[in-house]
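Have a look below at one chain only, the form predicted alone, in structure tokens format.
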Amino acid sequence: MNLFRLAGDMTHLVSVVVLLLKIHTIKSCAGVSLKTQELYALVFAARYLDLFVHFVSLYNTVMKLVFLASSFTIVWYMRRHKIVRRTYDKEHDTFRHHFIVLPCLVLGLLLNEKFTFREVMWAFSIYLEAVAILPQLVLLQRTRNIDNLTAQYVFFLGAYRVLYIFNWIYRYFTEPHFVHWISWIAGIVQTLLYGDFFYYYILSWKNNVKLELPA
């Protein structure tokens, strides 16, 4: 644990809290991609298979439970809640997310640190997380109607990944033999996907205008 990782975890947690706050209090999921939320639920389900068989620390276990529970709660709200589901923009959230699951699974089978079920699922979750934000970004570009809470959710989600890259850099220079190419490459790809969003988010904040992404 170091300051960068802690900041990354807290930023990730804030992104989830912001989204749950919007959905629970406002009873709206407008501008939120169900496709992305389903992909994140799959990411955490595949990554945390070791939850009850490999104890690292209380902090680690609690964070895993929080992200698992929150991701499935968000999906439930968007699919089942009688009020929230009516605000879901199904017309524009049409990214075919199923087609990115299989390539990530194939990558997990081919490129992993150890060919065991849990390690393959871990690698699969890393690859899938790298591209899980795509349906959300596409939805924001299509609707061009981005409320503050949705924009903050995506910003904090991207900031978490940036902070994790700093965490890896720090650990590379402070821990001997710290090399995780799978996480590094996938994390860089994921961060690059946020580049356009970050640019327009900072621009809108600087000029105090509503955030709009180019079509």
Contents of the next structure:
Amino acid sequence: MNLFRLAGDMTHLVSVVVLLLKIHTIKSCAGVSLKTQELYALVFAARYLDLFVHFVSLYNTVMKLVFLASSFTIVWYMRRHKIVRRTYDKEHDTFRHHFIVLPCLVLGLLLNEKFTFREVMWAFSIYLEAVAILPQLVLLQRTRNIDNLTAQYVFFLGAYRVLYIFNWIYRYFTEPHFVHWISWIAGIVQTLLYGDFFYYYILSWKNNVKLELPA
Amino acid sequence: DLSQDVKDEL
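Structure of the form predicted in complex with its partner chain (previous: the form predicted alone):
Now the full complex is given, and it begins with the chain already shown.
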């Protein structure tokens, strides 16, 4: 495993820890999109079907379990926890996330590395992950007071995607057969979605003012 | 076959 990949996984992990920290200790999910969290839970459930079939490494298995458990825990908190759910900004989290699941599934059926159940689900999860951040970005635009933890959560999530692209470039040149067009193209699309956010995040950090996204 | 390898990324 190269350094970019490890750093990418770690920033992904940090983003989840930051979000859980906010939800668990502050008992608030203000500014967090339940729609995005539900999509991530679905992404991991679809992608990690191989958990029971292929063993890659202990690292791989543990990380998969962590991402599965954390994504479902976050959804549980936002839907069921009696204090946390009251802080959910339902009025502004209006992105119609169900409507992006079906196109991703169709895309997974049409564009995959092999037409098998697991490969279709893998491709589906890649396409869905690429757009899963959209409800969260829309909610951020509509949130007046974006708290630091929410902004950091999205920042680390975006950093993870950027680092994965460096990881692919590195692997492309160091591993002779490493070609995954589906994840590369979807990954680049996903990273581009963060462009605007990064711009305003860095600007707010430089000027030492609270993050605000223009509508 | 390029797609035969086990997918090792998260």
